[in-house]
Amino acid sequence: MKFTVLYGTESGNSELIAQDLGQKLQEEHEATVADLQDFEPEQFSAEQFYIIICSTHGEGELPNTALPFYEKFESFEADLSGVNYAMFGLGDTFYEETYSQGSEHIDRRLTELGATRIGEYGRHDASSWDLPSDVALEWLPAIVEEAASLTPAGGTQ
């Protein structure tokens, strides 16, 4: 399978998680890791499975590295049917109303354009004692299993 792990970060936590997930995926799959600021909405392809890691900044806004992508993505009009992705959001439940909203902005737009989110929405709570990469690495196998079930027998994904 081909995975693209995209991240949007403010302090670097999402980048570290993306690198850890990319490294784990590369043990058995083709996987690349990219910052959302270096990714264009036109690059979404049904040939890839996307894992998006995004933190939350301020009062529920996107982090700085995700902003340029999202500004283009808001006005991007294309049918993303056939594009599958999984979402992992970071936030702090102390901020109950804005917890993990950075990732939810991207998730909503992907859904509006017809993309399909696979698996459980992954989240890391900064108020917990859990390490973000540990939580994400525990979440990953179920996502990979569901993504693999989408691949047609003999397919090249």
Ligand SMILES: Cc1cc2nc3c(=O)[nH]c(=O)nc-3n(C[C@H](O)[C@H](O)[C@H](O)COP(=O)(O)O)c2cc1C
Second form
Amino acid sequence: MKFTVLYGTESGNSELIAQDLGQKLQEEHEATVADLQDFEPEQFSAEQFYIIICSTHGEGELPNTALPFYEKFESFEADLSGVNYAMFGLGDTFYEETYSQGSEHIDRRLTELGATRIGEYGRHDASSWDLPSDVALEWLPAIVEEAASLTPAGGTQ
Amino acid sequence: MSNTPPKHIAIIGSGPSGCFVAQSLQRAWKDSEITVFDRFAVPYGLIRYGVAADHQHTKAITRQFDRMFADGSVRFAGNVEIGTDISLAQLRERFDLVILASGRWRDRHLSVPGSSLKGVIPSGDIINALNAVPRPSIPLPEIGERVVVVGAGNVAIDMVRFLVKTAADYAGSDVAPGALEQYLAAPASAITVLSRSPIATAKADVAMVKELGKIAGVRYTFANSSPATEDNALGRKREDAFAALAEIEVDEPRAHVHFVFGAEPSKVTGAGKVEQVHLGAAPVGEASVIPADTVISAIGFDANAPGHLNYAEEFDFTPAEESGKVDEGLYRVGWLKRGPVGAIPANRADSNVVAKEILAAAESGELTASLDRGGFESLPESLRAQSVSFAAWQKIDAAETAAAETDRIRTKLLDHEAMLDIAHS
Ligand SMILES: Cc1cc2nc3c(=O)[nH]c(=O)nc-3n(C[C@H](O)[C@H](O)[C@H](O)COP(=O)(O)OP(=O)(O)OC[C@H]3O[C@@H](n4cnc5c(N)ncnc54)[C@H](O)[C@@H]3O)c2cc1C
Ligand SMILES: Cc1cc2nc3c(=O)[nH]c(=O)nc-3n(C[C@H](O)[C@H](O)[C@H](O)COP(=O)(O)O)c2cc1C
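Can you switch from the form predicted on its own and show the form predicted in complex with the ligand instead?
Starting with the chain above, the whole complex follows.
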């Protein structure tokens, strides 16, 4: 199983998580880590399993490094059925009305284009005193297990 | 061809920009030794000493940096003031690369007639007291019952929140107990906030405005000079937030906060102390003289304030967006580079850009490691001994956490020497 961990961040928390997950994955799998600002929608492929880590800024919006990607992704048209991914969103319950919505924009578009989200939607709340990477590393094994149970590229579930 | 990257790196200032640039360089150069110096015994600059005590969630970002220091990949050396304990020139002789991240934060002072009257207070004095800034530790200024706040940016809103909150509203915070107690013994009941710009272009974040509405027992009203244009979505959101504040119904409010947008003080008058604030312009129907005993100015920061850049007077520190390079092997980041504007995440972006610039300079051979430069270990023994390591700061941290009152996360030490005693015990 090949993993691509993508992150969108503004103050660095998502990047740290992405690096930690990447490192953990590399112990047993092939895994690369990339900033969403260096990733193009055309690159989505059924051969990779995507783990997307993304925070929330403004009022429920995407963080800076995800914005240029999302702008392209919004108008990107392709059939992404066959693409599987997992989502981990960062936010802060202090922002009651817009809590953790940043990553949901990407999630929504992926779903619209036919991609499939696997496993539990991960979340980290900055108002909790949990360390972001701890929460994500706890969340990861179930995702990896589900990802591994998928039949390879293009197959049916 | 690959050049040897700088081996010994010094960063001056452990605020967000210093920490972010340390993080970036550490990732790129695993074998370099990075030391982050700070004049305080404790790390994190304005995250600890500027961000409001009741906004602990904003301070959560320090957990990234805790990790960086705790796993030994970057060294913290607190209680070392560049320019006093060691000169910049001496530091540059011992480190291949020096990055200045010393920030700059001096309030811009109100400059209307009467602004030197007793009772006119820069917000910084209040912030320092509430955040327990230790070096020097300054008590909370006296604040009366009728207060005019000048400014409507996030710091002004921090001030308003402080003026109207009760003791119970500080649960989970680390506000300085003495300062809070002093203020709450006779809190303000009438607060007028003056904003030069209309709501549409005022600087406060919408979330900050909405947060005011969660404080019980406060009545809000506002007057606006001109409405946002149709296409100003953010301005309209901010207007909605103020409209929502004004709609909150309160029986017997403890305090009344009145925002006046499009108003500026023209002078402050009184016999020896503040008694009235006169407005130069104001929306129709607004009083032109406001009775007040206290004026708090929160009108931004002075990028050119003299004082703390004395360690490097030979260089030009005019704010700049472009290059972070100051001299060969000397760079600057964060508020010291861009001027005192922008929140914590903006410093990450800036630190990443400057880190790239530095990596490119190393790649081109402009920056290299030199055997003559021994880094931290080559500093005078006495300086190393006086410095506070990350482990020593953790002792201070533990002491502060242990001293926390009920419902508070810590009680900060108010005295620099007391911190050193614990650190070096
Ligand atoms: C009152 C206030 C409230 C704020 N609230 C928020 C908020 O809620 N959210 C937000 O995102 N941003 C907030 N900000 C903005 C944020 O604090 C800044 O963007 C950020 O701290 C700037 O980072 P910096 O590292 O450049 O400088 P600083 O954080 O100022 O760090 C500079 C460090 O350098 C050290 N130093 C200075 N001179 C020397 C010397 N000669 N030798 C050794 N060390 C030295 C200082 O002790 C300090 O630790 C606030 C700012 C202020 C002033
Ligand atoms: C200015 C600002 C606005 C924010 N807005 C929201 C928001 O609307 N909703 C939310 O859940 N979190 C919000 N957050 C919290 C961040 O998502 C949270 O701090 C996260 O850990 C940041 O991750 P990052 O470092 O990867 O950017 C905001 C943070 C800041 C600084």
